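One chain follows as C-alpha cells, the form predicted on its own.
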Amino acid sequence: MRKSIFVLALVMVFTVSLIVGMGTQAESSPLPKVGVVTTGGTIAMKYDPAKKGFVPAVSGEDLIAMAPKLRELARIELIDIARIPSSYMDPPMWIKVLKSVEKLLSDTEVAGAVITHGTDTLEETAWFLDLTVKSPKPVICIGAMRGASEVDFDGPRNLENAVRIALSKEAIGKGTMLVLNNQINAAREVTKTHTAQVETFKSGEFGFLGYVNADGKIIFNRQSTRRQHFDPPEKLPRVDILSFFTGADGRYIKFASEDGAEGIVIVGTGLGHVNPAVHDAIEAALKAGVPVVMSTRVHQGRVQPVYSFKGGGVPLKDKGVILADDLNPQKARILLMLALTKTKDPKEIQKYFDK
C-alpha cells in the first residue's frame, strides 16, 4: 500500500513538473515582434460635425486597438510620429520616418516594419524608403480610403494584412511594399489611380506583387528587380517638378533655376516632349548647372529619345537632359534628390535612372 502511494506521489510530482516546464517554455517563446510607425492620414481621421469634414483624431494606440486580431499575430512596437494629412509630408519627415524604421529593424526580434500614412503621397514615402532602408526585412506602407468613423473603415484590415506580410519569410528582400485592399504592390511601380475608391493603388503594366487571401495567407507572384540603395544625408536637395502644357513659354523653368532649385523634373507629353520655348528654357537651366530630368504625364510607358524635332527626346538627350525611364514625375523627383547627394553630372545621374 505504502509502495503504491509512493509511486502515485512520484507520478504527481512528474506531472506537475511537466506542466510547469511547458508553461516556462511557452513564456520563453512569445509572439514575434513587428514595428509600427504612424504618421497620420485618413487612417487616423474621424468625421468632425463641427468642422464638416474628417480631421486627425486617432492615435497609434487607438488604431492598434481597432485591429484586435493583431494580438494573436505579433507583439507591436509602436512609434507614433505624427497625425498629419499626407499632403503635409515633406523630405524632413521622410528622413524622420526612415530613422524610425531603421531603429525598429535594428532590433533582432523585429520581423518587419509597418508605416501608416495618408494615401495621397503614400507612394512617394514608400519609394523613398525603398531607396534608403538598408535592412532586407519587409517594410510595408499602408493607409485607408475611409475614415475611422465610417462603418466600412478599411484601416484595421489593411493594418492586419501589413503585419501578416511583415511576418512572412517570403517578404524578406522584396523591399518596401504598399498594401491596400488585400493587394501587394512594389514601391517603384505603384501609383494612386482613383480619388475615392478603395481599389485605388495599381502597378500598371507590371501588376501586383501578390495578394493577401481572406484566410490571411500571403501569396507572392513576383518581385521587383529594379532596386538600388542610397545613404541619405540629413537634408535633401531642393528639386522642383514643373509641368509642360500647350502654349508654355518656359518662364517657370527660368524662375526655378534662378530661385535655387538644385534639380528640375519636367512633366512632358508622350515619350517626353516639350515645345521650342520650353526646350530653350531647359537648355538655359542646364548651362546654369541645374540637372533636368524629363518625365511624362502619360501613366504608362517610358520616356525615350525617338523624335528629333526641337523639344523632342533626341535633341533634349543630346543636350544633357536625364530621361526618367518609367518613373512618374513624383518618383523621378525623389530619385534625382538622392542622386544629387552623389553627383551633379547628368551622365552619372542617368545611370541611376537606368538601373
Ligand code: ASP
Contents of the next structure:
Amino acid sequence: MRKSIFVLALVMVFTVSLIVGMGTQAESSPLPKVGVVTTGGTIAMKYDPAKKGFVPAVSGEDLIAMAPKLRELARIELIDIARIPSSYMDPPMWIKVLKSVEKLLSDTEVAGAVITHGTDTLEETAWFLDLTVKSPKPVICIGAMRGASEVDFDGPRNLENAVRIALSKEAIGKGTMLVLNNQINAAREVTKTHTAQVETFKSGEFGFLGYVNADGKIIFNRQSTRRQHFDPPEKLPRVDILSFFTGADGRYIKFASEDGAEGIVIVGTGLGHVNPAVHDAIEAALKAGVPVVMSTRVHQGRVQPVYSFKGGGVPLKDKGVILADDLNPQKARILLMLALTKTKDPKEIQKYFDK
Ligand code: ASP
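Coords for the form predicted together with the ligand, given the form predicted on its own:
Full assembly next; the chain just shown is listed first.
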C-alpha cells in the first residue's frame, strides 16, 4: 500500500514537472512575430448583390482568420489602418502606412512587416516604402485579384506567403517586395500588367526576385541593386503627372506650373519625346522654377537622350529636363516628390534618378 502511494506520488511529481517544463519551454521559444498593416483593396472586399459589385467588407482580423496556417507560423501584430480601394490612396496615406510599418519593425521581436492593399496602386506604396523604410527587415506588399466572396479568393495564400517571406533570413536586406501568385518582385521594378489576371505583377526585363515554393520554401534568385534611402517625410510636395499625346499643345503643363505644382512628370513617347509645342511648355515650366521629369509611355527600357529634333531627348536634357531612367511615370513621381524634399536643383535631382 505504502509502496503504491509512493509510486503514485512519484508519477505525479514527474507529470507536474513535465507540464511545468513544457510550459517554460513554450514560453522561452514562442513563435516569431510578424507585423501586418491592412489598408483595403480587393483582398478586403466581397461581392454585394444589392450594389452589384465588390465593396470593402473584410477586416484585418477576418483576413487573418481566413489563413489558419498563420497560427503555426507566427504571432501576428495587426494594425488595421483603413478599408479603402487603392485608387483612394494618396501621399498622406503613404506616410501613415510608413509610420505603422516603422512602429511594427521597431519591435525587436517583429521579423518583418506585411501590407495588405489594393493591387491598382500597390506598386506605388511599395516603391514609397522601399525608399523610406530604414530597417533591413523584410517589408512585403500584397493584395488579391479575386475578392473574399470568390471560391478561388487568392488573399489567404498571398498572406501566408508574405508571412513566410517576412520570417525568411534570406529576405533581410532585399527591401520592399511585392508578392502575388507565389512570385516575388522588387518594388522598384514591378508593375501591374493585366487588369484581371492573377499573374498581373511582372518585373519586365528584370524578372522576378524569387518564388514561394508549393511547400512554402522561399527561393531568391537575385536582388535589386538600385536602392536608396530618404528620411521619412512629414509631407510630400505636389507633383503632377501629365501625359503627352499626338497633337498636344502643352496647355496642361502651363496650367500645372501656374497652379502650384512643385514638380511635373511628363509621360513622353519612345525614349522620352514630345512635340515642339510641348517642348516650349516644358521650357517655360523650367524657367518658372518647376522641375520637370521625362518618363515614357513605353513599358520597358530607359529614357535616353538620343535624338536632337525639337522635343527629342538631347535638347530637353540641355534645357534641364530630368530623365526618369527606367522608372514608370507613377514611380518617377514618387522619387521626384522625395528628391524635392532635399533640393529643387534639376542637376541634383537627376543624381537621385541615376542612382
Ligand atoms: N482591383 C483593385 C484591387 O486589387 C482595387 C484596388 O486597387 O483597391 O484591390
